[in-house]
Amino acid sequence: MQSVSWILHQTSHTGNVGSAARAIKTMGFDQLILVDPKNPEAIQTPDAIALASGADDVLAKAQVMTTLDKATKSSRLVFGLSARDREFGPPSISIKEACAIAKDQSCAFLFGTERTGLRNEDYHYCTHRVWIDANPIYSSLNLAQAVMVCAYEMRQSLQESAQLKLPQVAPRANIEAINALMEHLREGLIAIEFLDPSHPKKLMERLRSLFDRAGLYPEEVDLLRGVAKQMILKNDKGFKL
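May I have the structure of this chain only, in the form predicted alone?
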């Protein structure tokens, strides 16, 4: 339970912070993170405390951070919740699939603003886009409801894993390492003139989607960064394609 974080990004209503704290505590979790909330004092407001309804301890230890980079960097899996499909971005899986692959990994569930959800750029910090199976005609859930559904599914998955004593899965590279790789690789591709920074043509977005689908491990990230390093070194020596 300690390896699962619940991240609320740019939350507008402080009552939703309290309701989310109550939801995760009910399911046995306690790692709540607020990223750039509309009210920086959200966890101390009367609405949050009232709607937490006894989950005051979760609110008290909640972390408030300024960027998604800081909130997600230690997680090997980051599940961005959204009912909308995207042209680019990480692979899309159901909440049940997400919970199944997260059993032995440090992971985070990321929820966007109440009105618009997650933005395309927010998915740079996600390994997967996750959807909740709901009525296709009316799939609207409020923030606390979405948190509750995910927390319940994650609890069920962890309990099942403990009962079956499943073998541990090798840990994936975390989001911080993946984002560093993308920047290094971008520099390398520019160095060998494969990428024109003034006309990138979605190249980096396509590569990121490929890597997200592959699910890179730390040694694979190191290998690709070695390739990027050689691209830059070759360019420094006057290498041309």
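Note that the rigid core is defined as the largest set of C-alphas that superpose within 1.5 Å between two forms. None of these values were measured; they are calculated from a predicted model. Positions refer to the first chain, counted from 1. What changes on going to the form predicted in complex with another copy of the chain:
Shown in the overlay between these two forms, fitted on the rigid core, is a CA shift at Val64 smaller than 2 Å. Annotation for His13: C-alpha shift under 2 angstroms between these two forms, rigid core superposed.
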The other form holds:
Protein chains: 2
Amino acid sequence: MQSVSWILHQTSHTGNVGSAARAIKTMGFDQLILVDPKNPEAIQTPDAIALASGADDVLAKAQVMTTLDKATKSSRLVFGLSARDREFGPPSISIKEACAIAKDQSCAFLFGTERTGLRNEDYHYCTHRVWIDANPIYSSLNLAQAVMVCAYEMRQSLQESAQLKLPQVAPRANIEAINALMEHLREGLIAIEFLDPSHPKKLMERLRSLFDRAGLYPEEVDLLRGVAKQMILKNDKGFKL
Amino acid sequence: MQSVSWILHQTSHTGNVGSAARAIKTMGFDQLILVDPKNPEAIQTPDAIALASGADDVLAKAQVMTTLDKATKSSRLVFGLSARDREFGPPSISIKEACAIAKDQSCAFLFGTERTGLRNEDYHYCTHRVWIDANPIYSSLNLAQAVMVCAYEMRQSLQESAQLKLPQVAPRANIEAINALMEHLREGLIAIEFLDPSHPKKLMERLRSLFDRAGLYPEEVDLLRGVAKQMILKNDKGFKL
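Take the protein just shown as the form predicted alone and give its structure as the form predicted in complex with another copy of the chain.
Below is the entire complex, every chain and molecule, led by the chain shown above.
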């Protein structure tokens, strides 16, 4: 994967640092940077390690830096996350748009403090202000939740551009097998006197429509023909064919 | 917004309950259901309240229920979140696909325990198994992170559909009706001696998987129950129940 870094600015709660490490690793990223954390030992606290869970490697190799300037300078695109709109500052785009333009450029996602988010002066280091579409009445994502959504969107965007191979689908039964099944079922339903051939009421058409929607596998055709066979075997005195 | 519920099954950590409440509220949802939580007072713990933050109202009105049956029965679509693939059980789709088909139907997102996720038997209450695209090397999202991603995707999907009108899809049968149908069919297949209850050979699971793939309409459930009824009526000397 290309260079994508995840920058947390002046984080207070070490648990959030661990949760952020886990969030980015689950989406295939591994560059975590803490800028001026409240607790300089953040990445070694038991809380952070517990919440990182299997992303302890990402946490252990996280970089701790003193200024936003240093943390952002190698990225072509720097996305400052914010719910609030600002009159001045870099252009404002959605997280989807940000991930779309970041596909083939080194980029960084920058998150402010838990209590106040990014300050006006922090946008000096951002190429874009990025918002996450949220409930207008309550749009306050927790820091680690915001990291999760951004990491998820960034992965989706990169996957789309890699044009992922679609999962192989097992072949479905062919039309000849389906038609033979329908005839067999028709005989079975007549045998148990569910279907009256003189008043068929579109029963077979309705079943066919259900099966067509599902797309039957050959094993399922066999299973259903087994049912039909047994209906006939156990009931040979049904409606006259 | 339409009916979307968020069901947490046997959650251990009350903090996760609070974080889940916050996640769903930020995305505009408010129906949180706890099924058989480890701590029955979960929604009143200081930990949960602290992590819910401004979503304390969602937490306070969360319902606590005893069984998955009760929690899921009014939903037409029930999405069981899981990273693992299973041979049997409902069809497996991505979270994006799930949110796309859920646009105009009542639906529920079901999350298993922190340690083990959903168990095989829990999928009995699901119409679909749903996976979140993640790092194949480490795909373990924390419970509240998984809720966050699903809520985010569901919101995106609803926002899109609010913008472009989609063709109306007739409502599907709910999970309670499907489970009742399966039991009725089981009795019918035993009556015609197709299903031997001492050697069931996963027959019912295979049929269920076919029906889940099709997504049965209420009229189709009625039709199939008619077949089951007739199999029983015409064959009362089948394998012993």
